[in-house]
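Next up is one chain by itself, shown in structure tokens, the form predicted on its own.
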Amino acid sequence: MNYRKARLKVESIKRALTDEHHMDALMKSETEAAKRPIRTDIINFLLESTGVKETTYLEIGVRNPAHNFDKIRATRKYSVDPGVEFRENPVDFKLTSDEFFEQLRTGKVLTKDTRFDLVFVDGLHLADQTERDIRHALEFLAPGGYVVLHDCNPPTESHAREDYMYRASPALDFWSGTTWKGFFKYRKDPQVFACCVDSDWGVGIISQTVDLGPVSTVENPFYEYHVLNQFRKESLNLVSFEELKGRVIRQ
């Protein structure tokens, strides 16, 4: 590299240190990571919250199992990761979500009659991925379970964006995708109940029969961050962990 190449790459890196969008996202990465508790916590609860004695959890997009995986406390649990982010991938089914359901649909893996009591999805962080991962989760959901997401409140557009491998990008390393666009989707849904616990990026929460507050009435039609943002409590139905265990409970 030659020195006028140099220079302005220096240059290029002190403007984004003193620039006020890679400021604001420096910050609000800290503020989210820094929250508690954590995406484990608030499954382990949810899975207790059913009464059932013996649960069923599946996880869809595991990476390293030591992160999430091999903390939930279920009597079954299964493990769905094509291995595209961790290479030794120790997970039950090495397929994609849309393979792995469609294999579970024939009774190629599992039974056709199988259901789970919780499926926490942290794939692909694509708006349309995640809404077929949510639709398909719901078509094998036990009664009274829950479909989980991770990463539906992206604190900025920056971790909003769509492409992983910007690096440059204001949110650095940390990514939420779309993801919210597909929760957001099932906000709007009246045959579901769902909210967003505030915290580990915004943990989403689907389920069918309890009662986790009332449809979204913010009309965002073409799934802009603008107007997540101005209506962002509306939105996602963010909630405590505290107002969570109070809905959960007292039903």
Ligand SMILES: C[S@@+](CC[C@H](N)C(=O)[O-])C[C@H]1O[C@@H](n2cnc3c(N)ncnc32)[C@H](O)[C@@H]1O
The other form holds:
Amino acid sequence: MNYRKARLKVESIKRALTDEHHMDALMKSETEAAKRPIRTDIINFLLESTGVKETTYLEIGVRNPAHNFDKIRATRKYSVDPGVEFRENPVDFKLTSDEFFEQLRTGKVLTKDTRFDLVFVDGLHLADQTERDIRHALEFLAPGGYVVLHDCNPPTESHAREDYMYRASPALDFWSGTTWKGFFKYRKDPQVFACCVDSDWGVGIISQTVDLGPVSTVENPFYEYHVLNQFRKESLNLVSFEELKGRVIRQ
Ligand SMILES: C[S@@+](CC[C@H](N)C(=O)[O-])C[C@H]1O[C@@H](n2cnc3c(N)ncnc32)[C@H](O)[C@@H]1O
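For comparison with the form predicted on its own, produce the structure of the form predicted in complex with the named molecule.
Let's see the whole complex now, leading with the same chain.
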């Protein structure tokens, strides 16, 4: 590295240490990581709330199953992951979600009439993939079932960046991607109910039958982050876990 490049690097590190966006993202990451409950508790609650005796669970994007998949209480559990992030990749189907749903549709994996009581969408965190994963999950959902999504509530614009590899951003290694956009699309869809538990980076929940709240009236045709930030609660229908329980149990 020549002198000029080295000096620029030092300058950029020095700036990051005092930059308000870096400080803000750091504090918000810490706050978010400390929130409870985590996705696992919310998923287990929803599965139990269905009242179904023998439940079927699908997880799209698993990484290390010890972190969530292994702790899910369901009668039958299926896991899908192409193995991008975790070399061992001990899953049932080493496929992308698109490949899995295509093979499910044609009966090449499981059976065409398989229906899931809960599908946890936590694969590729980009808007178009999230939207497709939700659409396909709804297609194979059992009556009264849920689609659950991780990372729907990015605390800053850097967390909501498109490129995970841009780790010099103020959010550093933390990444919610553009999942929120896929979820927000369904927040505007009158065919479903959707809310987001304000914990563990935003746990989005979609149901075709359980009234989780009214559709969003927030206008954000270009899916701009600043609009999400200004109307965060209304955009995502942010609720506490206690509020979610109230909505689910009362029905
Ligand atoms: C955030 S991790 C999943 C974390 C896990 N669900 C948990 O709760 O601990 C995202 C995973 O999605 C996987 N992934 C990436 N692209 C995918 C795709 N197109 N379809 C399915 N999974 C994908 C990655 O390999 C990675 O293991």
